[in-house]
Every structure is written in structure tokens, then in C-alpha cells.
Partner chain sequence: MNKYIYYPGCSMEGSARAYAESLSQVAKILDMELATVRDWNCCGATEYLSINLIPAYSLIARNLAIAAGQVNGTNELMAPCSACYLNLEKADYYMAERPALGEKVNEALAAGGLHYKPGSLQIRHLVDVLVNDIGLDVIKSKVVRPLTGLRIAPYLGCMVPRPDYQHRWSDHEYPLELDDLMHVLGAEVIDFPLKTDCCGGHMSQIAPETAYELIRRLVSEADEYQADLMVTVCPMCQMNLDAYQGEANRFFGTKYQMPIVFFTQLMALAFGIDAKSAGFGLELVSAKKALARIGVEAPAPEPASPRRKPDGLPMPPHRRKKYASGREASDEKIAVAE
Amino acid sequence: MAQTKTASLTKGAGFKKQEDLTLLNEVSSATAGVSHLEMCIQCGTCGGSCPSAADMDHTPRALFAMLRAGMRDEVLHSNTPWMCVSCYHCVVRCPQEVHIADVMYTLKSMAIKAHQYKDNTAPDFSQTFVDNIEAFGRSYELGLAGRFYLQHQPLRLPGMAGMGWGMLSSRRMNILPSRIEQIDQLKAILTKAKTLELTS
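Model, the form predicted on its own [one chain]:
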């Protein structure tokens, strides 16, 4: 009787099946450090603290409930991780010390690997940034913005020329990228990290 009631409540809440912690455990183990994801008590403090919550299709609380329900496709297609601005306000206020922002990074990584996202704008921007770090050891703002707008919003480029010139003339942005010293050491670290990720 109790089991039937639980299944009914779960179905009524919009979840497909009873609690399945497989996906939650997968996300938790893939998150750097100790995520405390399983400690979420569904209080909603994260969503109430988030400056981007209005643009999210699911609040972090709802997303964590979906993880607990094993709703992989729905979670990876959600725009919630991509709306996270990494301000860590939710982390500071979470009574259970769930590392919410770090979990969002994990979900973005999983969505990219599975090619499951509604819009490729944010994943493309993220990949361009990563490419710059791997190539130069630091962000290359002109290349980052130029590549992004050429891919996704080319008609906005002429309107940004004034701001770009202002940043260049005040030396707030460089025309050409510059590499950090000992870039080979950084590349060795990144290669080792990728190897560990594949074997974990």
C-alpha cells in the first residue's frame, strides 16, 4: 500500500518513475570535491538566491529532484546549468552546504559530451574559452568575442566596433594573443587531467 502511494505521488509530481539514485550518484561522483548533492532537502534557498533563476526552465531544487528521479534526458536538456553565472550565492546560503555551482559545471560537461542541449550557443562559447586556455594559458578576449559573434550573431559585430576600439586603444584588450610562460607545463597538466578523467 505504501509503495503504491509513493509511486502515485511520484507520478503526480511529473516524474516518470520511483526514486532512482543512479543518475544522482553519477553526477555526485563526477563533481570535483565533495558535492553533498545527496544532502539536498528541497528547501528552495538556491533558487531564491539565484540572480538568473527567472531565466531557468527549472530551479536548481527542481533539477536536483529530477536527478533523484533519474530523468537524465530532461536534466541534460535543461538550460539551468547554462544560466548559472557561478556567483556561488546559492552555495553560501545552502543550509546543507551542497556545492551547487560545481554540480552545474558537471551537468554542463555531461550535456556537452552527450550532445544534449537545447541551444548550442553556450556550449560553443564554453568550448571557445577552453580552446583559448589550452592554446595560450589565458583568455584571448578579441578571439573569444570574435569567434562567438561570427558563429552566432554576426550582424551585431559592426555595432560593437566602437566598444572594441575603445578597449584596444586603452590597452584593455590585445589585438594578438600572448602565451603564458612555461605553457608546456600547463599543457602537461591538462593532458594528465584528461587522462585521469577518462580512467575514472
Second form
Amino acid sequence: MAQTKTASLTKGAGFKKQEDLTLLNEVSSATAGVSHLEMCIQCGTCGGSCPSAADMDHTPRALFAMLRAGMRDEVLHSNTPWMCVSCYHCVVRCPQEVHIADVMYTLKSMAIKAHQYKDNTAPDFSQTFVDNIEAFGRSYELGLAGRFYLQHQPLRLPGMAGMGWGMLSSRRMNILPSRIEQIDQLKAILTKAKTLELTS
Amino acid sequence: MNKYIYYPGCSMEGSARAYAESLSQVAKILDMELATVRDWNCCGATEYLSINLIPAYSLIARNLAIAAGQVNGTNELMAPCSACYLNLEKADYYMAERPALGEKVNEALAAGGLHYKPGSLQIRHLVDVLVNDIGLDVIKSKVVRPLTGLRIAPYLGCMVPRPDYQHRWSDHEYPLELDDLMHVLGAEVIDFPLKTDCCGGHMSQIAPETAYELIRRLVSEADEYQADLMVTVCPMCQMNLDAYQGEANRFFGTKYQMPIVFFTQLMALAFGIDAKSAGFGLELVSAKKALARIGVEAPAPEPASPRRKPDGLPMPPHRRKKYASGREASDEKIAVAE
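I've shown you the form predicted on its own. Could you give me the structure of the form predicted in complex with the partner chain?
And the full complex, kicking off with our chain again.
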């Protein structure tokens, strides 16, 4: 009896799914630095340390288990990476030194590439910010705020009028963007960079 | 003379103008020479990393390459903004930890005739430089107007003490460097429990309700400790807590009026600089009352509000009931855009 059971377990009989670490490895290798993602022991310290966990579809711990299980669509649809505030509480507490915040950045860029995010508010904000940098070399707050709020949160604008006026009248927000001199150099660098990927 | 290569970052020219102005005063008095990175570009904040990895790191590394090229008696690159500091440090660290990243980034930099060898620069935050290089004794010796009686909540935020790749801070979650610095200015420093909690970062833009709660936690805690003001070391923290405090108040039905100023503004004041030159008057939640406690007259704040209808336009309903903790919501209507 005992022998039969052991034999069937080693063969994997009875399990429909096979372990497939493709997704885990893909995310890990696309993350800056050495992610240590495969070292996660599912302790949950990350979720317990997270100030925005309450607003997340999955805690980081759950998300990492889903990565290991190869649940690509579910992971890329999750709002979890988008709710990460990059506070690095989880990172300094993680006993396995997983670069959690950087894994979140990787998942965001993967979701953007696959067009698999649930809500386009955050991706659009990031993209608008980046468009300004690519055009001017510096961030341009008024341009960012104008385009982003009009498109995504027009109802917020009346309530923000006083604040916006305060920012403009005290010159804490500039009307015109400032530009770097060597914008062509920056553009050449970024154009080249866009042809490169971190895979190994 | 302490020399640093200086990376200002975009906010210093706009929303954090008070930080830039007070820092230039403080640097003069402390005999610090700051050589700005030539034609520096934006660090990408927390946005570019979400879009595309190699371009994001190449954007940061352009600054590193230029800074390393202008090393003149120092290889210390100092940034006053937390997000800039972390991005610069992160790129330097990861390019070494993951050589493949370093190679790809340098391949991109080569398209602009640049190269960066990770480890060529020491990347430092302003607070670290002031406390550990200039030293608290020297700072104390320059104080001519002690901030006696001013109760301060020192708020360092996330991205300076964490992840701290080079182990520069006394603790990741409860470092006391900023407390010590405020202490030598003569201020009454609160042992602020949330000193490295999150201000909400870009959530004030993309998920305001998440940000409001994080802002509320910080401001209500400082209020509970009866702080006259909070000091911050980061343009993003200052922006969230100052500019969005009104929105958070409206959301929860609270009435906090906690001034949020840069720590360099208080250093400048303590060094005898007048309030206007120290960048006061630019904060949206006025620091006037707090300054009066130390006998400093604040410059008149800018006109706060444009013409508007008495009740403004219809806003989404408040959800104040959901959050039970904190100061009880008053039922009085909070004036829009106060």
C-alpha cells in the first residue's frame, strides 16, 4: 500500500497541473538587480507591512504565490502593483530580501505591454509623465496635471482650483516647461534604450 | 569647504522652491560648495520604472555619467529630493549588482556619447551630508536664533532611510538623524512615531482616496502630539501633506491646519535668515502661527483663492463614516478651497 502511494506521488499521478516556473523566472529576470523572487517563503510580512494593502486585490505575498503558480492573466490584471506606494517597508522587512518594490515595477511594465491592466488611470499617469520627460528632459507639472485631470478626474478640478491657484500664484508650479539643452542626446539614449531588454 | 556635486531635481525649481531657496542660504552659511550637475535631466520619479526598465535606468544614468565626468575634488553626488536620491542610488547599485543591467544601460548611454562605471560616485542625501559630514556641532555653532518653544514633528518619509543600499542610516524605520538635527536648532522635537511612514506618493494623483488616508494618518498624529509644524526632507511629501491637506480635510470632514515646511527652512531661520528668504510664505497651509511662537513674522501668504461661487461645483459625496479613527468629523461644512 505504502509503496504504491509513494510511487504514484513521484510520478505526479492525480495532479492535473505541472509546476511551471516560466512566469516566475520571466518576472525575476526582467527586474533590476537580483530580485530574489524565487526565495519567497510566503511569510506575509510584506502584506502586513503595506500601507495600501487594504486597497489591493491581492497582498504581495498572494501575488508572489500566483506568480509561482503561473497565473499570468490574474497577476497582470491585479491592481496590487498599481497600489504599491514604493515605501519600501516590505523590502527592508522581508527575511528573504526580495526586491518587492522593484518586482512591482516589473509587473506594471508587463501589464502595460500586454494591455492587461484593469484601470488605465495609473498607466496613463505614468505615461503622461514619461511623455513630458521625453519631450523636455524635465518633468512638467502643469502639463501633466492638465492632461491627466481633464482626462481622468475632471470632477476633482473644481475642488482643486484653490490649491492650483495657490501653486501657480506662488510660482510653485511653472506655466511653461523647462527644457534641458542636450535634449537630442537624451532622445538618442532613450531611443537606443527602448530597443534593449533585460532578459538574462 | 565641503564640496558636493549637486543634483537638484525638477521639484526644486517649482513646487519645492522653498527648499531650494532655504538650502542655498544654509549652504552659504555652512560653507558648502554645490556644483550642479551640468544639464541634468529628470530622474523619472516613480513613473518611468513602471513603463520600461532600460530606458528608465538610462534616464537616471545620464545624470550619473555627467556627474562622474565633472568630478573635481569630490565624487560625492548629493540630492535633496528623496525620490531623486533613491533613483540615483538605485541605478548605481543595481548596475553593479546585475552586470547585465549595467551593460545594457551603457549600451544606451553610448548612443549619447556617455558611459557610467557603477561605484564611481558616492550618492548621498542632503540630511545625511549635513549630519554626518558637516556635523551637528558645526550646525549648532551657527545657530543665532534658537527655535526655543517650537514643537516640531520630524518627518523623514520613506525613500531616504529605505531601502538604504549603502547602509548610511542608523535605522530603516526609526532613524534619529533628522530629530538630532532639529534638536540642535533648539526646537522641541516630538518623538514622532510615523517619522518614516508613507505620504502616499503619487497616489494623490491616481488613487486619491488611498492618499487621503495616508495623509490623514500623518497629519492627525502630528496634531495629536500638538506639533506646531511638521518638517519634511522631500518635495513629494511636502506637496502631498501641504497641497492635498485641504482635500483630505474635505474628504474626512476634518479641519487640520498643520503647516508642512522643509527642514532647511528652519535651519535658515535658526541661522538668522529672515522668513521670506528662508522660503516661508510659499506653503499653502500657512506657517504664520507657528512662526509667531518663536517671534518670527511670516511673510504674507499669496492670495489663496480665485473667484468662485459660494458653494463651488457639485463634488462626490464624502465617505467620512468609513474611517472611524482620528479626530471626529465635524458636521460643519468645510469651506471649499480655504
